[in-house]
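Just the one chain here, the form predicted on its own, laid out as structure tokens.
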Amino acid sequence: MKVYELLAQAFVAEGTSDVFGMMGDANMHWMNALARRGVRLYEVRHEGSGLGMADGWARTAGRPGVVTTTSGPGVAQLATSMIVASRARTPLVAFCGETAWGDQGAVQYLDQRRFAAAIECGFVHVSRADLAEEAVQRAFYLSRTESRPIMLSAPIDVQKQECEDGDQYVPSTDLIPRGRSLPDPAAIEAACDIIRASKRVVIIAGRGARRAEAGEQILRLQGRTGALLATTLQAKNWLCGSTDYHVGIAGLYGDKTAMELLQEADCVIAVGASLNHYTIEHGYLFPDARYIQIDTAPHIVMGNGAVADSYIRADAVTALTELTRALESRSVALEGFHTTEVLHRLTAPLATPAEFHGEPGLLDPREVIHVLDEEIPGEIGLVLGSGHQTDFGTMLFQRSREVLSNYGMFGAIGQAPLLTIGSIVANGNRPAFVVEGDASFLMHLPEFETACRYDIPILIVVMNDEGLGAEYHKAGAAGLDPELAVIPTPELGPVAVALGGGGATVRTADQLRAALAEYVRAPRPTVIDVRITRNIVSIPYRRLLHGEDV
């Protein structure tokens, strides 16, 4: 058989079911070999978009996503999306074709090893036919164990060589130890001592806790310690329907009530959360707290530059189980925040209709989020992008649903719709919606046609202020001309229809409700262009730009 067939066979053995990318001379043989083996191929309009989709697929599926490009320029197109995936610590393998090995005069020649280093991904080279399977195994092993993207670079001349069908392929999963890691008993004892001496405990659950499905164990510990439950941005709304004492996001994106309550904490228990500077506000959010941190990483420095008072290295389920058992054996039980007064403060609405202030033909973005949360069922997942408009949804979405956020991942706009497409594919084509800005959406507009071509039921809600919203408000705060950030846009609803999907441009809450009802009734690729006012500044921007505590 040919090497490209052996490579395709190894990818299938690693569990590859979906591949996103763009075909070219240097990867077309491999793609054909995958198709013959039943792998679904999603041809995109831009290689970087394909990587964004593979990123969303991996974040949802919990295993490496796969993207493919041809040599040279195809690889170069990956740059922004690759750095995003790297900063998000997404396990991903990029099968990149390469010009004939050593032919530096080839039109599409690129030193792909050096380029991979520049865009923050690992690199594995298919240097010989007899090492092809080993290269695939290594790429997937590194991706899984280091939780990062890996470029697998395969020269086209090596791919076309004849080779023998090797011994039975050993997938990388067989090389990774299984089972749960037990925590150090001394660390558990130290954590118990901290909790027993505390009066106000806060548990912060992060993406790692959610991935570990440690919800039951978190709620048991919360009940015993009287803790407030907060989440990081990456775990937004997780478990909010399972406890009355859920305070929302900790840090910059928390509301005023959350800020006030969290400052009373004298003990913070972080579960699968890095406690970066956003989450703990550089330490100012928890001025008098001692920290207990549970994570599988060997060591973590928090956003205040310090390390936890008790660091428990173990998986979340095992560590929480052992910690709760130790507290029970010591008869430690705290009332903490679980009081009627705290409950009353937590149940006050974040925003009421009386606060909404639109303009003629333009909606208040807070009202838009209120309507979206009401009208879109909880079983439909949400993806949040980046930019000023995203802050409204980041803070105000309250319904319990699966949430994937790309905020803070390199600060690249335009990625969220791509992540959503990949996430939907990983979820068996289950509908999901994304809230994105107009400039962000238009950056990768052609990929809406990709969603239409494959009948991917994505709903894209464009919060359209006809400009670069973040720059508009930052410019105003800096004494610059904000009008330079204004960019008029055509009506995007008809554009979506022209590309083969559903679409509407809405300027009132009733129009928005009608458009949402149509999507919920029969999900299909849809764009709702929601025209919003630029006069409303989000709470995080009011804090950062104007020093307002709201």
The other form holds:
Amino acid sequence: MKVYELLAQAFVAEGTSDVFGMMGDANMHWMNALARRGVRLYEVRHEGSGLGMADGWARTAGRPGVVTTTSGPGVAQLATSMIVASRARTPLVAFCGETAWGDQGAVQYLDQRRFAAAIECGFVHVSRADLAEEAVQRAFYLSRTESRPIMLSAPIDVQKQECEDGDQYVPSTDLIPRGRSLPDPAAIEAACDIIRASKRVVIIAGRGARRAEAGEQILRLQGRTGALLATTLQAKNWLCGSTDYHVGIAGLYGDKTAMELLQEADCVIAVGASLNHYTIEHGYLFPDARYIQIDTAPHIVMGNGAVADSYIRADAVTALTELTRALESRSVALEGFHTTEVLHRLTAPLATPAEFHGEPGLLDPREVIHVLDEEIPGEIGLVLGSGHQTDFGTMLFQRSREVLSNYGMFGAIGQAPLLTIGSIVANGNRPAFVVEGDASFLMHLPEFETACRYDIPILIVVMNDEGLGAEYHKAGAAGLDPELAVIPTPELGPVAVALGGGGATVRTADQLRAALAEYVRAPRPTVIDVRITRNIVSIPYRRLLHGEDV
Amino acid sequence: MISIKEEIAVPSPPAHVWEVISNPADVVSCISGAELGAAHDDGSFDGTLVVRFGAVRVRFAARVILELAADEREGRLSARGRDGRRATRFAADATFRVVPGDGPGRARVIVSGEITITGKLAALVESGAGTVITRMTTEFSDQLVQRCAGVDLHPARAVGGGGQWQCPG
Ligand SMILES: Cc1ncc(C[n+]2csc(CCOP(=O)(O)OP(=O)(O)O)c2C)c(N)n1
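If the structure you just shared is the form predicted on its own, then what does the corresponding form predicted together with its partner chain look like?
Shown next: the complete complex, the earlier chain at its head.
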């Protein structure tokens, strides 16, 4: 057997079912070996895009995504997407070919170890045939346990060596204990004391809580403590259909009512949320609160530079069950925020149709979000894109659905459609849509063709302001020339059709509804180019650039 | 660093305007969200200021020094402070001068100064904080005019401004 076969076999044993990437001399043998073993290969148009897809795949599947490149130039293409995946703490293995071991004069030679370090991923080298399986196991082990991307770099000469048939491969999952971690009774006690002494409790549910499926337990604790429920951006809209006292996102993307209510809190209970500086605005969002934090991490320093008053290191379901039980046994029950006055404040609509101000042939971006939320059923997941436009969706989407946001993960534009493609593949080809800016979408336009080739039912809604909206608005605020950020785009509907998918360019709400109906009826790769006005500035921009209290 | 350069036209005589502007209690009452604290032996005093950056309120505590040259009707104010979480510091230095206005019984107040914000809120300085300070300056001007005219001012309240995030994108 050849080493590349042994490597492929080990990947299959690790559960690899889908691989994104591009072939070259240094990975094609391995890819062929994977294909023979039934692994689905997705040939992409740029390795960085492939990594973005593997990232989206992993974020949805909750296990390591796999991308592959050839040596040198293939690896170099990974830079931006790799840093994004690293900042997002995505478990991922990049199988990268390498020029022959030691041949630094080779055309495609690159010091891949140093490059990996610079782009913030771990590195495992396949330096000997007899250590090949161990290298795969280690790459997956590190990616799972440290929840980060790992580059597995394999010189082509080593890959082509003969080796013993491998039949003893132990997948990395066998090395990772699966037991639940139970909460320390002293920490539960301390948390009870804090809650007992509090009047206005806020629960912040994060990605970890959603992943642990702790919804029911959160709602019980919320009922007991009269808490407002907020989420992090990563858990946007989670449980919003299950409680009237849901305030949406905590942080810059919160609406004004949410911001005002949250600042009244005297106790914050975080569940599977790191409470980074985005969520608690460096602590300024909760000036008077004490913190209880439930998480599986060994320790967390919150976004205010401090640690929680009671840190409960445990699995979310177990910790919440224990905490609620302890409160019940001590007869601690609060009315808290659960008053008719608060309810009244929370039911006021965020943006009413009367406030929509488009221009002739250009829609108000807020109206676009409103129509999308109405027309696209909740089973269809959402990915939030980048640029200025993303603020509208981030704040205004209301319907309960799976939402994935890439905000704060290195701030690179253009990743969202890639994440969406990967996420759809991980979800068994279940349709999903992404709302993206025109510049961001065009950055990786060729991958729409990839989506068409593999029949991936992605809907890309392009919020097209014909420009770099973010820079347009920032330039205006900084006294620079906004016109430099205006970039015309061709009609993207016909472009999408030419690439093999569905497409429409829309200029009115009715045209948008019609295009959406067509997608919803029979989801297939589709681009809807929605022409929007540049006159509407998002609430976060109004707060940040103009200091407005909105 | 944010620079302030303001000329405030006040329809009151210079001597009266000087009286108001050289009295810390009066000045503070012209700044919404500001409160005067204890006075110290060295002539400095404590002050607090609640500023609204976006929808978030931040309370700053500062040590303020006011030096007055009554003959020239000129004052120098410097303040050093930080917020309750010690995540943000600010330093403000300003000079102000009261001069005759364009007509009898009228004055002009010429204010120039610099404010430096460092720490977690500093990201705002790109433009949000500047806007907040401009707004505060305008409000101060209005309040000063009213106070000099003898109008009783409303109790302190917070004024507006942005968060401390980077603009998305
Ligand atoms: C890779 C990368 N290049 C450049 C930028 C700077 N940048 C931030 S937002 C933005 C504009 C994006 O425009 P578009 O996708 O059309 O969205 P809009 O802001 O117009 O809503 C740019 C160029 C970036 N963040 N990442």
